[in-house]
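Next comes just one chain, in structure tokens: the form predicted on its own.
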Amino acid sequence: MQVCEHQIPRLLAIDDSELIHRLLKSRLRGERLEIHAAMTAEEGLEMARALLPEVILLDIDLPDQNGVDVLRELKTDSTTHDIPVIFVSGSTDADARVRGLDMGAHDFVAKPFDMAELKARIRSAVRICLLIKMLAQRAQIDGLTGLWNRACFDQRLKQEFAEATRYGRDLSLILCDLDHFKTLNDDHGHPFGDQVLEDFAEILSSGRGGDVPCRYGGEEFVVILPDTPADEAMIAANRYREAIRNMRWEEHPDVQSTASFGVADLKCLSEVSTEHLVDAADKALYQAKQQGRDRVCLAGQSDQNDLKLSA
């Protein structure tokens, strides 16, 4: 999984002065940057929280703003509280200096600039975010199965919902669960069980590239289908069933593996959340152990026997 989803680090420049802007342009052109220019503190916070860029430097000097209450607003905003920032000023004011990395600033440099000196700056501060970024990535993932752990899921799903509602868009959900897994570690041993669900989610890793499968918790499995609508979603479901269906293991090769599937979309509920997407999502997958586990069910239907498909 990539750390950062833009290969090349953005720098974002809250200045007033458009000779700095030029000189920045120039003199960075060789530093591997995108780099991003705003000429008063309003533009400055809105180009934030719209680009996230992974590193800002701020003049302490704005015309419509102290450069102090921007890094305040910035530093207050959950979007944009870890992005580091580099003060800027020309001034000799150690006292808004002092102020500024009390309130979290990153760093400072002086104007005039020494160019080599402002690279080394920027560099640790990129790092620095990237590090960051890796950090609460990597807190996001389940240890054993490599997928998105429940909180990311959590969070995945509420950004989702809230584009497909805006934007009148198809969402869908498949919960899943894996069939007699408790008999299954009861049997043959918890580092078996452990590697069917690293199989298993190897296997819903392998869907489309848009979807998002996460691990719900112990042998429950999650995938989120960003504008895909229930019947797509059925196919999916189905197509992972089989594939658990028919994974053999060399050291136990008498075991077949099962999975249940219950599959909902926005359009089956009659109270539009996340939190219904899920109960719906939930009730269909325990319709589905209901009628024999083994199979795929959608919520809202009640007779699906004809929704298993035959290995």
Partner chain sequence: MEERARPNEGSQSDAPLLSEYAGDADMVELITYFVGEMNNRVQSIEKAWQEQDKERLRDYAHQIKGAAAGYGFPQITDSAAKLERELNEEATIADLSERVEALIGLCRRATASPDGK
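Here we have the form predicted on its own; I need the corresponding form predicted in complex with its partner chain.
A lone chain is what you will see next.
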């Protein structure tokens, strides 16, 4: 869940002059940058969308389409609008610079370049880009547990669902809820309740690499299991179930916390959609609660598929 800072930042130069491309590639060789270059506005927009570079150096005086229009397109496209754009111009026209900055450009450099200044401005833009990425990621993480939050879950589920239906792959969901959590909070206090939530989140995070554990809300959690059929998801859910029931806390050695689990996969749905998948897992979870908690239930099945392993 870390921003990929190990990656070498990529710079996309959109400039109609081959001389400038060569100059940049050579003069920026010492910088920690991977340099890509486009000659036209069209090519530049295409590369920006495909590459999603950390910084764009845009010549505002492009021939086929004014650089201002490219900037406008970059800033209106949701996939590219967070990429810092440094626009470059040989003109000394202050109006153009003001317009560019007001349209959302990060910075401006004059052509011909002062190389030391250009390098510093690029470094500054890359820093901003990494901060934006970090903030965007923070906004998707649940503050208490460090798991992906609900908004992120909705988004990830859509992605994984699209992939699974497109390539005919399995996709399972585990929806789970800590049992009697309100009582635990009331009896032992909220700080301890938070501790249990954190520990349960830790258990859910220690699953298989490709699984996506999220906090659904309150004491409810959800794990997306791409490329996984229901029987494997049941095994994973039972592993989580045992881990939480076996957990003990030094400050409250008498406490045993359990959780109930509802599992659903695409095959058990009458109608295939993300909403139906969540709904099916939710019904299975409800069933697990109804049957006495501390168990795993599979969607679309009755009591015989209650795969509770221990009494």
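The structure presented is a predicted model; accordingly, all values stated were derived computationally and were not measured. Positions refer to the first chain, counted from 1.
Rigid-part assignment between these two forms: residue 150 and residue 122 end up in two different parts.
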